[in-house]
Amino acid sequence: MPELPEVEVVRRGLAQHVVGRAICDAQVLHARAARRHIPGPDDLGRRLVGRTPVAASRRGKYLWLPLDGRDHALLAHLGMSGQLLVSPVGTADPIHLRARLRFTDGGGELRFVDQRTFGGLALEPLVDDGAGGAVPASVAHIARDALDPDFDDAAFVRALRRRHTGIKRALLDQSLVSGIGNIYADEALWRSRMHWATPTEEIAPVRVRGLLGHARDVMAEALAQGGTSFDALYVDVNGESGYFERSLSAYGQEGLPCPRCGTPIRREAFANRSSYRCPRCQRTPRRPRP
């Protein structure tokens, strides 16, 4: 699943190519494509048609456009395999398109594409986040991202240290910080020198604000370089790949050398999912949370 980096690269590709741009044509072309979207798909393309997206934002994972008189948004959560496009007029469909909005410019069509149906699309209306701001209504609840200049370094230290939870659990709770995923989780985890089993309430707010640092870093890091693409479905708005996975140095590395130490890099098993971590330099705690 794409994580904060890869989000934010299509977002800034949205603001480059849709804003601003009024839709004179907007076609769902399948249901699960706007099953958040209650009133069903043919609704979710008449409200579009004579709509202007004025912005592209993003909270975590979410991408949205503001629509003009910005009372409500088009939501877009990209799932497993979702794919944002802005592609010629006249090219031919990818195989899994899910929806398209066309303009009154006749430029370049942005497409849905999702492999796995996992992703969808919704108007949702707008609502005051409690800082001066507006979200979409069903992404209230998520918190802000490290990377928001906004977010409460302070609120965030003590909020983790009451979690009394493994501290990559806790990295991964969207109502903490928003955006960190599996990938970015573990390669702060590794620079920080942690385990991620470690339990919260016995990570001093020194080592808790480390880690911030080191998860903003890694973030930044990628982003600079296109987010992390391990296969082509994350890809920009024109469809081009990220390459930020040759500088990792934990995540998907099993048995290749720390690059810190030397140390082979090991998998474990972690919530269904996988954890990679160097047991060297990320020693298992005395008491680890699972």
Second form
Amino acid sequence: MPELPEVEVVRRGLAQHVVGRAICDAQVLHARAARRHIPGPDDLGRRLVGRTPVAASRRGKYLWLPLDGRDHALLAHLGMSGQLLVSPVGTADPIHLRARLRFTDGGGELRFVDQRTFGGLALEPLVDDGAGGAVPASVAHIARDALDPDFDDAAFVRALRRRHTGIKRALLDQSLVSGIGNIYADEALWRSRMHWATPTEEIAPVRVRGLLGHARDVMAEALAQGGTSFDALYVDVNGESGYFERSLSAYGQEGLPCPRCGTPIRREAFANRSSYRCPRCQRTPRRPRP
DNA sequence: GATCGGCCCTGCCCGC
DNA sequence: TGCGGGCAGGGCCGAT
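I've shown you the form predicted alone. Could you give me the structure of the form predicted in complex with the DNA?
Then the entire complex follows, led off by the chain already shown.
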């Protein structure tokens, strides 16, 4: 379940192992993996041959490799179960291999493996991001993430308090702040002692800033530990899992004691998925917004 | 325009 | 043992 820290770990791996290597062969093996590439999987493969990734970039959970000339980029989203692995040429293909890039230097190939096929690849033009940088066209509407040095805290506080929704929905809205998914939303809310259904317009600016700080802290800590791993689905480019799962306070801890007060953590239905909270530290607001 | 719910997809796990 | 149902969940799309 890759969120910002996990995607950043993968980005660093790509920067180290893929950038600067010319692509000599590209195979897209599953149509769904290229569904966002409108001309189709064969076109995607053809257009990658002969190109060289010159950087590895990220915004929120989107990853992209700007190609030589910097007019286009190979965009990737890992979805829930996507992996980008650098593997020696000739080793057995994983069951859910969706795409493969080989390089002129004959070194390790880049594999896109995705069990649940929520992720995907696309070749997209790079557009001006309005701040001197460039982003793939379909990423332009995504907000900067909380760890981005150019993230505007004051604008985020204003935009969030203009919303009329629950705080967790707002945290998951990638047009407000990107990179926060179910895991880190629950952890940031637990640290802030805030219920997931707290109405955004009722949260004092100082508490919004506090929540933002907690989101940053929990993601930075996860990044330092190589990301969160629940099953074998999230791994870095070398196939290694992170260790942050051991540090979670609320997410996935149903029935276990709250690390702060000892009350059993509760799991609740939230937007077709789950939310975890301490019923004592994170009290239900007077007018909850689902 | 803002908000919200449903759906996509596959494998694992649990209960019967 | 085998089968069916529930669950995981980010992002997109349509409904309200």
